[in-house]
Amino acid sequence: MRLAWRSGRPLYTERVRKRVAILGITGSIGQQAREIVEAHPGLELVAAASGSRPVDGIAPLTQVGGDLTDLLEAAAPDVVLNAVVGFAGLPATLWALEHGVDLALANKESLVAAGELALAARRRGGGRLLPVDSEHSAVFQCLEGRAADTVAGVVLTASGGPFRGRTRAELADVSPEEALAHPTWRMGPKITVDSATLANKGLELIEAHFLFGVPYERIEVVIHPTSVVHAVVRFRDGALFAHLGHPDMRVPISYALTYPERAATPAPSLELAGLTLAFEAPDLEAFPLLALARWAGEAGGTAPCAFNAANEEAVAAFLAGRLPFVGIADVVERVVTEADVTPARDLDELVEADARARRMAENALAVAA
């Protein structure tokens, strides 16, 4: 609170607002986020950046392109949204945990390439880690007042994207557009494609196990076509709690930026009469990308850069119509089984390990091709 006072006593109380920087403002996270802050009395955007698309008079300070660092530094923002896409976010994602900033997460790519570094600069810091992922946000709520030592387990939810049910032979002739129609949420295309192979529900496999400290084997995910509940969390008693809701990505935004208040938003409250709750396993000869996440986030090291590298140039590619949909799978798997795995002590070794897999993903592309 700010208080003016006149003769020793207060006059008035005046909330001070969240001074806030969005990064990655121009995509889907970014948009929505904008929205949050520009209706909440106690945010204010104080910087604004994306990767290429113009950003002028969005915020005093913007920037395209380039070492976010340095916006950072002028900003000096209470709260960072991590919004950029890729393992380009990885300097912001450091930047905020060494300084104590409070960082909402959304680019889960730098927590998987480089958990071990980002926890140790957290510890440095001080500063919160709020996750915008709806699974993740579900997670962090659920678990918000218990001890560690009386989870059981996570339970991560995926909608299986618009492929769900398909066998990998009627995989091979998908199209970039088909992969893109996703059936329940609005996101941009690089996540939209990691929905589709499964690839983004391993990368928050690997990035849950870095928020939360539980062990791999303890990590479950299932396969929930309607996206109503986002997470679940399971007790050593036996009980299960759930996260439900719209698939609204507009929800967990706002809950990270305006962190520990629960701030109203524009999405609807779930209708509970008529809702029927419906999960199932998923399929790993299919989509063979969630089993090569979790054998990388087991193996540790740089093996989660590797694979996230890898990810990345095969996502791009068929984009870009230069591979198959299944050989997305194909390029990773070789990528990963064949890379160095080894510690990753700095972020120069960290980024040296990703310009590797990503050369070799573009040798394994040329072999595709």
Ligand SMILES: NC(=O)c1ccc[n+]([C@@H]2O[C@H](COP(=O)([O-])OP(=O)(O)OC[C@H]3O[C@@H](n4cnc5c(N)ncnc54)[C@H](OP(=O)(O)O)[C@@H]3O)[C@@H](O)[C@H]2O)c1
The other form holds:
Amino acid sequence: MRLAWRSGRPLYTERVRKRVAILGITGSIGQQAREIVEAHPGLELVAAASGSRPVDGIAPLTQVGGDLTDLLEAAAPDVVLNAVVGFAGLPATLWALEHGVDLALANKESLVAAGELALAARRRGGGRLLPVDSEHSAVFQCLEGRAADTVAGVVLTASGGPFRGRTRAELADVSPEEALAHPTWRMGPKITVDSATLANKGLELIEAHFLFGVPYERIEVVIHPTSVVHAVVRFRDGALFAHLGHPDMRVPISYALTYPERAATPAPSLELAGLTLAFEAPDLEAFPLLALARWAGEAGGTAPCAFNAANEEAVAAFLAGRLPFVGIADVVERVVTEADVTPARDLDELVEADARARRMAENALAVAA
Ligand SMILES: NC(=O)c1ccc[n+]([C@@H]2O[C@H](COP(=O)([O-])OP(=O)(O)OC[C@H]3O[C@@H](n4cnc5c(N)ncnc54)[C@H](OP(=O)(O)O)[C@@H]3O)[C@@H](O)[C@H]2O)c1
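The block above covers the form predicted on its own; next, return the form predicted together with the named molecule.
Let us now look at the entire complex, which starts with that chain.
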């Protein structure tokens, strides 16, 4: 397996030499990142962390839970692959950017909650922010070398999840098992539920705004059920650049870890003959979290942090059987519309905004459950 895509061909230029820390190594992205690192002679795994599952012996330095910046300080990696799920990934994101260390970012929640702080840390530290989310990796690649004033807009594609085409009424009784059956991607449970509610695309909308500096009104979302087109960039002359490929996270993970080399991966190339591409507008009535995320993003300050915190709490409650599927949006809407929006000036203020939104979500859960 490890050598499967190396045999017979000198696929690696070996220009890349990087010491890699993988945070969230026991998860879906973490495991695929480990596969990429193990197969690339220029990548060395120097540190690994999880939240609770054991990671002993996986890397020279390991840590389970706690403050992941301790691990990063000790390991001094060249690149941090942040694949922790949720707000818990924030300190590592800020650490990498502040220390001028490359950040391969899968943990979108940290950039959503703390976009302004993260960009300020990057300005001070000078670290590169390399997106791992497939849509953002695609946009990043379409934008490379282009002047900002030539970009007319960005289009993020969404598979639509397992409930595409259903009305809100038809979503009333769906179970966690049904929500976890994603049609095109195999992912951890939180992001899989987020894909089913379209909250994931809402998080990605905010993520794209901070990553690429594009105003919200120029970021579109379209439903594209087969997930072959990962994103599209519209240029001012009418040209559209799209990034296509099989839905396989090893491609954007490898791109971020080996940037700018673009190393080979085991992902097969897409056959174009016979391929048809279908797109449709998202149904914002059945899936209101996408519009709510846009509202929170445009409100700015602590609003995206509140959106993220309420969503994390509501998804956990849904997975635990404490909340119906449609209740996720109800809880988030209540928190986002009632939470005070303040500027997110430092980490302490943001952590407090996150905690406040979680308390409000707990109260809203009691009503919505
Ligand atoms: N999966 C995908 O295809 C995909 C695509 C794009 C973006 N992403 C993003 O990537 C991130 C990870 O997604 P995933 O699907 O890989 O999730 P996952 O399979 O649930 O894995 C989550 C990882 O985070 C670790 N973790 C949780 N809390 C932690 C903490 N407090 N400290 C350290 N580690 C902690 C978990 O450790 P334990 O195993 O010990 O709990 C696990 O290794 C999410 O932000 C997601 O939105 C995922």
